[in-house]
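We begin with a single chain expressed as structure tokens, specifically the form predicted alone.
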Amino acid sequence: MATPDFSSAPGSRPELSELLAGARVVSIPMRVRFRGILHREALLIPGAAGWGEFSPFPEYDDAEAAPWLAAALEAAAEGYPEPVRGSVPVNGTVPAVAVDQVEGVLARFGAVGAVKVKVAERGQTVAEDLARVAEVRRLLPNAGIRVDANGGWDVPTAVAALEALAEAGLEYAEQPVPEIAGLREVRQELARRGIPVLIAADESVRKETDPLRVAREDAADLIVVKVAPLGGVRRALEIVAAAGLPAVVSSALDTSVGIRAGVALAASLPQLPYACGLGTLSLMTGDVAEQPMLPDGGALAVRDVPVSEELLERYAADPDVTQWWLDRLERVYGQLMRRDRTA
């Protein structure tokens, strides 16, 4: 398995002064709490090819945020590869909400053929997870269901939970435990028990220094890829090709600018066996585009996303939040330039 050069940078970066002058910071309210947040903040960068989105979560350090900036600069300055399909299927996403909220959440996604259900939320029980998944299955008896634990279980809990959840008929379980060794152990134990649940790696791809390790160690059946944490569409394509595993494209709770990057990746993959997790804009109350990247009939079309000045103003972050993001942009830009020099 050849390892692509993930550290190599494009020929040149725009000047920091250009980025700071054009950057816009927005804060968009969420419909429900997701990843512990009620407002999604993002810094948007204009460029010759369009807009790029820089929105690593606040807890990420500058080193972890650097690929997110590389992805934003790729989108703004270079645009995207030529697609091989004109639209991509998407799944709905159900956060770790109470059972009585599931129907309302699903209604915002419209007709979808697959649903990702968040499980293993801190402070909740496996019984609550089972009830949430069962409600999705009741409402959508023919949908593909996948669960996402974000590494929230240990190995014994993951095996027991997935054995019970398998009764709902799962497409796969995403990152049931945090470590690659644990993923492999869960995968092997499920196989030993004859439990037909595939294992997908997310954090073990995008948070690892070596995103191919999970494939080399036979720890997953498929990988989840996100444009921003992997450094852009082109690098994500390299990772998928080198891993040799089926891929699911997902978002990082993006505005339409970031969703457009995810669609570009999904539209450029040679094979797309699973619906993509690119419908998360439905979890937000607003956007930066007049025609937001929302699924129609369970799919997203490959199209450009004109950003609205009026919406940038409407959702503009407070001055102190804006300054925090500009300071972060400056620090992370320095980190990215140092990586370029040592590549």
Ligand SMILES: O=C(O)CCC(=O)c1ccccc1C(=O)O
Contents of the next structure:
Amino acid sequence: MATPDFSSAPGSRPELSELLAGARVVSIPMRVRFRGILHREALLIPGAAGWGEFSPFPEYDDAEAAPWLAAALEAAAEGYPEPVRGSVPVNGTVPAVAVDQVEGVLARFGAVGAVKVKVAERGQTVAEDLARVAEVRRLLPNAGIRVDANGGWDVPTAVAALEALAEAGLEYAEQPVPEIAGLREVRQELARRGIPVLIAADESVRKETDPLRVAREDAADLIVVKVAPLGGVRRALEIVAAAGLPAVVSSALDTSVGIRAGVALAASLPQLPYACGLGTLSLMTGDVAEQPMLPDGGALAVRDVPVSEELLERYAADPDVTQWWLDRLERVYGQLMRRDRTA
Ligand SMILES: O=C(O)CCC(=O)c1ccccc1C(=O)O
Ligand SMILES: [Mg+2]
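Next up, the form predicted together with the ligand in place of the form predicted alone?
Full assembly next; the chain just shown is listed first.
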């Protein structure tokens, strides 16, 4: 497997002054806490091809945020490659909520063929994970269920937990442990014990300087790809092709603008064997589009999504939050220009 050349930075970037002038910052309340987040903040950029979303999580430093800006600029300036399918199946997403909340969370997704369940939340036990997954299985006997530990287990805990969780029937387990070497160990130990759970890498793709290491080191059966941390739809397509593994596209808890980019990626992949984690708008109380990218019958249609001026105003962030994002945009833009020069 050759390492692809990722130097496909566009020949020109928009002027910073232009970006700052057009940028809009929104803060949208979540229905349930997710990743510790109760409000999702995003900076949106208009361009010739549409809107782009720049919403790296607040704790990310400027270097980690740079590919997110590249993705936003791609969407705004270039739009997306040709799709090969007209709709994208999506999974429901169940945060690390109590068992009695599972039904209410699932109800918001409508009919979905697959559900992702968050597990290994700090402060919770494997017993709580088992109960949450069992509740999803009880409510949806025929759904595909995958769990996402966000690297929250160590290797022995992961093997024991997945052995128990496998009873419910799992499509795969996403990032059971934090490190690539650990993923590989978990994968080998599950195989040795004959436990039928595939391993998916998420953070080990999007947070690594080399997103292909997972594939080279045989550490996962499939990869999770998110447009923003990988630097855009086109670069994500290159990474999936180079990895040679099945890919699941997932959101970063985006507004409809970011979900649209994820749908573009999912719609352009030559193969799409699993439902994608792009149903996350159901976890939020609002959006920037009058017709949000919400699944219908378990799938998202591939379509453009006009942004509403009224909704941009309704969810406009406070002036201090807005200024924080504009300052961040300016710093990260500087990072990206330096990267372009050395690419
Ligand atoms: O994949 C999904 O079902 C929803 C998206 C999701 O889980 C997520 C959302 C924001 C940040 C990280 C993650 C993650 O997959 O770990
Ligand atoms: Mg994940």
